[in-house]
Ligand code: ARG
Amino acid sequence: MLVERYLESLGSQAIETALHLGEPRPAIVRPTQDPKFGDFQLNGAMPLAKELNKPPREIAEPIANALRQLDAVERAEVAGPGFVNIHLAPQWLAARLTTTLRDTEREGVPVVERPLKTVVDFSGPNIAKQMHVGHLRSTIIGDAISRILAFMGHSVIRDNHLGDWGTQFGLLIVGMREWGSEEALEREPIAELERVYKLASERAKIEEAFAEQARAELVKLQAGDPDNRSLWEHFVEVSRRALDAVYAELGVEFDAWLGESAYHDALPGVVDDLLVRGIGREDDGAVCVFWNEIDGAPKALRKQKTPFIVRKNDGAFLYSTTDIATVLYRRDYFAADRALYIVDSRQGLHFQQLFALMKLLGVAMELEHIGFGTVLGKDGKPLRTRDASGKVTTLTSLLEESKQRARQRIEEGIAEGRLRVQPEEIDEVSRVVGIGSVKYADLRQNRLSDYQFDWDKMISFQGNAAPYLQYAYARCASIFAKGGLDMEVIGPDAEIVLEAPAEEVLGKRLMRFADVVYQAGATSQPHLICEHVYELARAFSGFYTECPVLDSEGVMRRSRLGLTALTARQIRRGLGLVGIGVVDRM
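Generate the single chain structure for that sequence, in the form predicted on its own.
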């Protein structure tokens, strides 16, 4: 149940009942920042003050009185300049939680009323190159957003827009014929391709004939030469195997792998269309969009001195050209309602120009750039993708280190008696905790913020870190294991009762889950779900300390088991929505 939306509706009715305005007015209900002031705050009286020429508090009091008559409201108090603080009635809250407990499929989260077909464009590594730490944020933020939107009921197409076309493939073709090893390509494909590319690139810088040969092979490839095409397809195939291994480790999947090559044949038509429409024009042999010459261009872009180039003066196309063709494809072939681009914030101007251009072309799709900040090292500077020796810090090596560090912490916990993990379970628990720690350290941040990569804080069983939340889930599961009960079927026999203060605190946190999921999906902010799960784990810790579960009796025992089951399911579901796993024993 969406509590905020429900209270918005009740609040609008209360405003109409109290003030007799003749038409509904927005209640503007938000959660309070401090629980001592209530659970929600209604701010709708403030904007009415000017219209009615009355002090806001004078308007707020009859609204509060109307709210006091409702079953959902225990108390409604006017505060400050005219806010109305709402305290939910425990009995109403308990009844809603009982309904949610029985909803094992969706945990009380409704399906959206207007599902949208949404393309989520994320990750986008280059063929023939290792994925490095720079690919981490786009991959896991994009995956989390895709999971959230799909759970809400949207039709999601996860598209990995690979860098699989361009100048480097001419160098790779001539390089493989000169220095390549088929055996090495099969054994360590990315390492071999990077070795060959480095040799070819260095030689092209000092030997013009070699550089010209590479350019000629690229032209042949783009013209469809069978031998070059076959070699290029082999590069893509072996690269995909390496990429698939990384994505499998991260638990990330895609519905489409449409790289730059998929749109190559459409690029001449894109440029011709811009010229025919008068949106683009030739300038010194290049084709550009000059924003200051276009009626209807956004104000911010009309001041942009650098044009949006769609074809260089040597006839080559650019990322901008490919991106235009990509939007048109997603509109025409996917019939998408919108597309989200999970790309770092530094590309903001590019997407601003792309989206403005698509409007000029009459594309009605919703297009949004979901930007994100930078991963920083301990020195506060952007985390290096290469070590001191110049070697790339691959994503594979980072994930392997995360598992090893998690294993060390788990073995320490076992030795100290804090953790109970069987020897045969250590590998799997280390994997789930290690990978989850890397993901959560990123996803718990507001995506627009930079964050510091810190192994010690990341893999911690205390504080706001994945292991702490995974342990909270395991502790819930252990209660059912100890009682010989099945957590998944506890709901039908339980009626939630909120009597102890800790029960009420936990119940109010549980009731917010659906609103948090919807807000995270609407704003593309996975950190909101992370915050909810962390606060839920803390609330459960207080409940677990103050309220015996298995040692309770009758209605109270069933209720507390129900609260524990709801907590476990929400932790599992919430972490699952951001791509993080749990284990039953820890």
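Having seen the form predicted on its own, could you now give me the structure of the form predicted together with the ligand?
Chain alone follows, minus partners and molecules.
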């Protein structure tokens, strides 16, 4: 249940009861910063006071009084300049949790009223190049956002807009003929393509004839020459294999793989249309959109000196041209309501221009750039997948290292008696913990901030890290295992009772889940779910220290098992929504 929305409807009724305005007024309800002041705060008396020309507290008092009459409210107090602080009634809370306990399908999270067909454009690595850390962020964040939206009931199309088309292929074609090794291409495709590309681009710099040859091969490829086309297909295919291995390791899937090449044929039409409409114009042989010349252009762009270039003076189309065609495709063939672009914040200007242009073209789809910051190394500088000596750390090896380090930690834990993992389960547990750690370290951050990659903090059973949460889940599961019970099977007499303070704290945290999922979905901020799961694990820890579960009796035993089941299921679901797995024993 969305508690904030429910309280807002109650608040709105309370305003009507108190002030008899004759028409419902919205109430805004938000969690309080400090639990000392209650659970939620209703804002809204202040604007009403202004409107009715009365002191805010005089308005707030009758609203608080109307709220006090409700089952859900234990206390309501006027505070500050005219807020109303609301303390939820534990009995009401307990009854809601009892209902949620039976909702093993959705954990109390409602399905959206208005599902939107949403394209999530994420990952988008460039073929023939090593996937870099930025693409890893996009992959992890994009996957989490897709899972959250799909769970809410939106229809999600995960689209991998591969960089599989562009000038590099001319160089690669001539380079492969000159220096390529078919055998290396099979064995280590991306490394081989990078090696050849490097040689070719170096040669092209010093030898004009070679550069000319590369351009000619590119033109042939783009014109559909069968030999070049099949070479290119081969590059794409071997690269795809390497990428698929990374996605499989991360548990990430796509519904569409419409790379840049998919839009090649549409590009001349895009440019012609811009010219015909007078949105673009020729400049020195190139076709550009000059924002300062366009009446309907957004203010922020009107000052923009550099134009949005859609065709270079040599006739080549660009990243921008492809992105225009892509939006049109998504509108026409997917009938999408919106598209989210999970791409490095540094591409902000590109998307700002793209979206403004689509608006000029009358595209009503909602378009949003979901940016993110940079991953930093220990030295505080952007993390490179290539070290000083030029040695490449591939994402595959990074994930491998994470699993190795997780295994080390797990073996230490077993040796010290903190963890219990059967020898035959160590592989799987290391995998889930290792991959989960990399993902969580990224997702727990506000995506717009840069963050520092730090193995020790990342793989930790104590701090705010995946292993701590996965361990909390396993501990809940072990309570059920020890009692010979099943957390998925809820007896008809199961009922939640909140008595001890630690139970109330846990109950209140559990009650926030649906709101948090909705907020995370609405703002594309998976870190809100991470934060919730972390706070939940801590609240459970407090509860478990204070309140015996298996050793209590009757109603209390059933209730505490219920709270344990709710906690376990919510941790599992919450982590699942951001693409992180759990194990039952640890």
